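The chain below stands alone and is given as structure tokens, in the form predicted on its own.
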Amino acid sequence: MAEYNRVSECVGVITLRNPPVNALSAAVRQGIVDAVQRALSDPNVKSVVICGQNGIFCGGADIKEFGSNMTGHPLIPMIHAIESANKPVVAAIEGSALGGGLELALGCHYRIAHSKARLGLPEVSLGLLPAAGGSQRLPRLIGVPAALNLITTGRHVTAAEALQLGIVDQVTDHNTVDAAVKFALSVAGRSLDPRRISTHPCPQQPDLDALFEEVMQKVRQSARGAIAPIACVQAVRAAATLPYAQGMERERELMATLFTSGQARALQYCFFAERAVGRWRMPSGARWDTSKSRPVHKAAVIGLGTMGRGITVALAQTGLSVIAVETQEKQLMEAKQAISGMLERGAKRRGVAPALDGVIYSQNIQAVADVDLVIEAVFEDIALKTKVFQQLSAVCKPGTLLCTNTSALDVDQLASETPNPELVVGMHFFAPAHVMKLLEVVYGPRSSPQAVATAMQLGKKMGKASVAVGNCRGFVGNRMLKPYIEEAFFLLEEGATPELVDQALEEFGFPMGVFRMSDLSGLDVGWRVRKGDGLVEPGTASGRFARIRQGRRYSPLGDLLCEEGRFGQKTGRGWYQYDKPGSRVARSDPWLHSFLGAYRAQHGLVARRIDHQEVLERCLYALINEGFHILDDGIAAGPEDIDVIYVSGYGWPRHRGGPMFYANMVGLAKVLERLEHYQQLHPEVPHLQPSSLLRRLVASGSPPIHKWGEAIKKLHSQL
């Protein structure tokens, strides 16, 4: 709803009332409405504010509606309203004003922002376009490049740089509602025709069509499919053509096209997902809302590789005193250069001071005696960390919190280590670790549900997307990426190639396909964990069976290539060639070709023509294929888990939704139908035997994605 009140005799001030965020919800409009009329009909009245409870301005449409047929009063109509209006209204913008927000802003004559205070138009990332009259403002109150800029990607904006951009008309560090009522007065009995955004012409941008066909490429390029940023150009395209009144016709057309599309649902889907996995809860039946998480005052990072630096940074910028150890003297030096210039480099960018003085760096374990949270980085071996655990119980003081950043190994092997196994939990962090928004926060069967409840409420303090998951080989996101990876090098077996697969994977929406991401990552990295898994086998045997490690099928081709010295990038050659080592473009490798071709002759194979269709079905179901296992044995609490992990850490295109968004969307009796097809054409290769619980899905009728619970037997973690 919106409160009305007259303040200073004659300012009307109107104040949303809609926690948390003051979203336009159907009452809020109406009230809005209502408040305004009221306004205008005060003779009293000379000026009206329109402000937000609580310190924040309006986060926008209340998402909640979207599903539902709106009712209310529309918003369209209610901006028009407040622009035509014939006293001065001001918004006073406290905390945010987002998405329609904003425009509800636009729509006043003036605005007063708080110097902390954040502006945006973010539909674009939940598949839509700012639709109330925001892509034909905007432009007109600030030129066509900036609001291109801000609408196409929905990034938030300073109060500084709104100032800077034109967008307000005013910044205060003081109360800005009495900055507005203030700025109401001074303002009182003006004309108010030069302040109607809507009347006014776009600035002239000299030679508007090739900056449209500039800008309209990139877009095509950074979208990678998503349509909602191509409209948005197309709608702000028409703010600067077209008169005011067929803008607003073209906006509407736009979103109309835009509202009911599947890359609408799969975005809305993942703004949702995104604050489910914040309400973990555990086999045990212990939950989010009945566990309070410890304080963590003090933490310390024991490793700093790249992982640990990376970690070191993302704790030191939340404010943590961080103690970082390094056992090795010149290695620590290295270390302590680089986190310097991350810190910086990340303070410029926040425009705030770097938290150098937060980190306190020691070459001795000794130094985390009084922590309370300890993540250990060091190298991916399990006896090296089983070490570096025992010092660590030895050295904390009781009660502190020990979290490994293991990418796969057994959290329950290292927690057996520990007097207090129940202290023990994994906090997977993705390089860059400062960077990287996903956060796999892994319990074993002993971790306490206080541990858990640390752990996420710490990465959500690092901003990033924590997500509870079960202990198992990989967790949740390496565990699935492993038949993914495998049937890309199957495909090559059978005559695609790396350019191949990796087209059709980055035509799906992903940044890289299989074989370049290897490349960028290394391809030692696979092969040292295979190499401990003892699949790699020296020799140069022929045919069926030499491709077949622990009964099932097994590509030895990454293998090959590390034994040639082609690790990727790093070494300028990998399963495609670069100019040089530490080289980032990957060309095509005729090396990699005739190699494949031998590679085929000696197996006896015969290359056929494989087409984009089968590398998506063949990669994405495996990967989706094990979704459904992993839900069946309880790693993850729910198909939003496994869709936050793969659109937060792995790269899956947002606007797919994530892996059992996508699964759903498709049709889940479509995957098991070529899931079926797949495994009989191969049935050495397990993991395209479809999931039990898949099967159960599509026998009750595939139901919609929330409601698969139903079909998910009663949770537990496993090994």
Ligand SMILES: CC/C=C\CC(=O)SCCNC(=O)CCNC(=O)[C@H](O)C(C)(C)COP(=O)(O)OP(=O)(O)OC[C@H]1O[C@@H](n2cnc3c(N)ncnc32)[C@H](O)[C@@H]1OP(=O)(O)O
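For comparison with the form predicted on its own, kindly provide the form predicted in complex with the ligand.
Chain only, nothing else included.
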């Protein structure tokens, strides 16, 4: 797992071999220890180079080992042995040096990086801190402010930035191992004392206390309940204020707390879940590894409203050539200006040239005749979308993939209106489409595996967390959101306020509670949908029966606010009040509170005290319950798909892993018991009726989340 060779007579080269990322598994650690010993005891060897096979130095500790009892040679003494070696050790960094990989490099006396290499300490994103001495060595090497920035954000830096910060000693465009060997030869015999980072004091920093206070405040604010960023600040503070050995002790204590925390488990689950969703599969048996995607060189976007503009930008930024179509000249000109601005700002941020020439604007749908893929993003209206799809079928060359950007419409119905339904898939983007990470790729029963593979591949190219899901009302994300929002409305009827509900959800970790979010996205959006569903009734009927519609409990609160013209931020009034239309700072609104009081009186509802626990259980367990229905229906292939959707697109706190992971952490039996409890209290609310899959999983002993797939298969085969 670590190969040892002698080159140029006197340089020992240690190559980490553990594909795909040369993670520091127990076998690799042992291999390094043995090879270092061999090099140091060989009198012919004057210096040592450590590198990784296949163009990647090291992706860090083996995250898979974290879930088990870690055995084997520990990382810290291994790195210490390298740093205290009496022969120079040079790290030859190609590809990535991340986490434990960079900590290993920091234990070396010199670091040479390829110009395309990326370096970082991303442990914080796994709920950890760089606890193989990284939190103590990096501040000593590059100073406290820069180290705090890297360690608390986990961001990766380019080789150029690493050189500027002083993390690496040299950057090369050529063969990195050759450069490192040459370098190792040149430094053989030099004193190593100044090169042992752990022996350096931290560079002096004026106003250290003020700096730490400021950073801690910033981190607490952005962490939204995550504990690792705070521990990272504490560890760097130890580096700045304590001798190395004591700093290491503090690093160890902080790591022990993080390591056993549920948050680290949740974040590591997210890491693997994000990769697992790329290995999509459909109920038909089609899979990612047996379905070939089609090349997409040229794409088109139809409809340049907010979504179409964002999608055009996302496509153009991947280097694709894009035809952007809008039939009205004025709208086309406005869109062109807006898209160019977005491309320019994006390019400036990324330090590249804007892809302005990549977009061709047209009023004529004929312009898309030779594209490989079209994304239709016209208004959310099935008749309009059908018309556009029929036009596209007539205009596009044979085999062009037709994608619809819809958040709720029936993808299969749309497909059935075209001569080639196998070429149709949904691509549900989230606004703003060039920023938001999530993409639901929606397949209907007739979508071909190739169409799904192509949309998934395109999503990956756009840097999206792309999740393949089946076709149903609301797909996965919005379908689960419905019971969540309905429960929040019911809680208001029963005595809660928007402030109380939002506070409970924001303390849980959502960036915005349900009512602040509703004010941001516009109350009229849901109103329109409810009207379409025939749920909105005019008038002021009172009593319980006025709140039973289509056989189930219904809260008209949102409709009543819309009737008052309260659409949220855009009108300056919604569940909260705002200084003026478009303003973002939500303030409590006395009008709303008296409105709720009058509403309850009208309907004979007596307000009761509702606590945060009830808010969380009612809103979150209703949402999770729908997740179980979705799994049972085969709309999502596994819990990971649902969790990636919620973490990437719906603000579910990442350190809680996603709704299905959270249910697993809370305990399925507990979730079931609370749903049964609330269902007894509210029998007219079907979404509180526990899903049969949840019941069956509990009855089969609540298997851990990574075994749900097997359990679901077994349970289905028994039906």
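Note that this is a predicted model, so its numbers are computed, not measured. Note that the rigid core is defined as the largest set of C-alphas that superpose within 1.5 Å between two forms. Residue numbers count along the first chain shown, from 1.
Asker: My question is whether residue 77 is one of the residues whose C-alpha shifts by 2 Å or more between these two forms, given a fit on the rigid core.
Answerer: After core superposition, the C-alpha of residue 77 moves 2 Å or more between these two forms.
Asker: Against the rigid core, is the Cα displacement of residue 464 between these two forms at least 2 Å?
Answerer: Shift of 2 Å or more: no.
Asker: Relative to the superposed rigid core, does residue 164 relocate between these two forms - that is, does its Cα move 2 Å or more?
Answerer: Residue 164: C-alpha displaced by 2 Å or more between these two forms.
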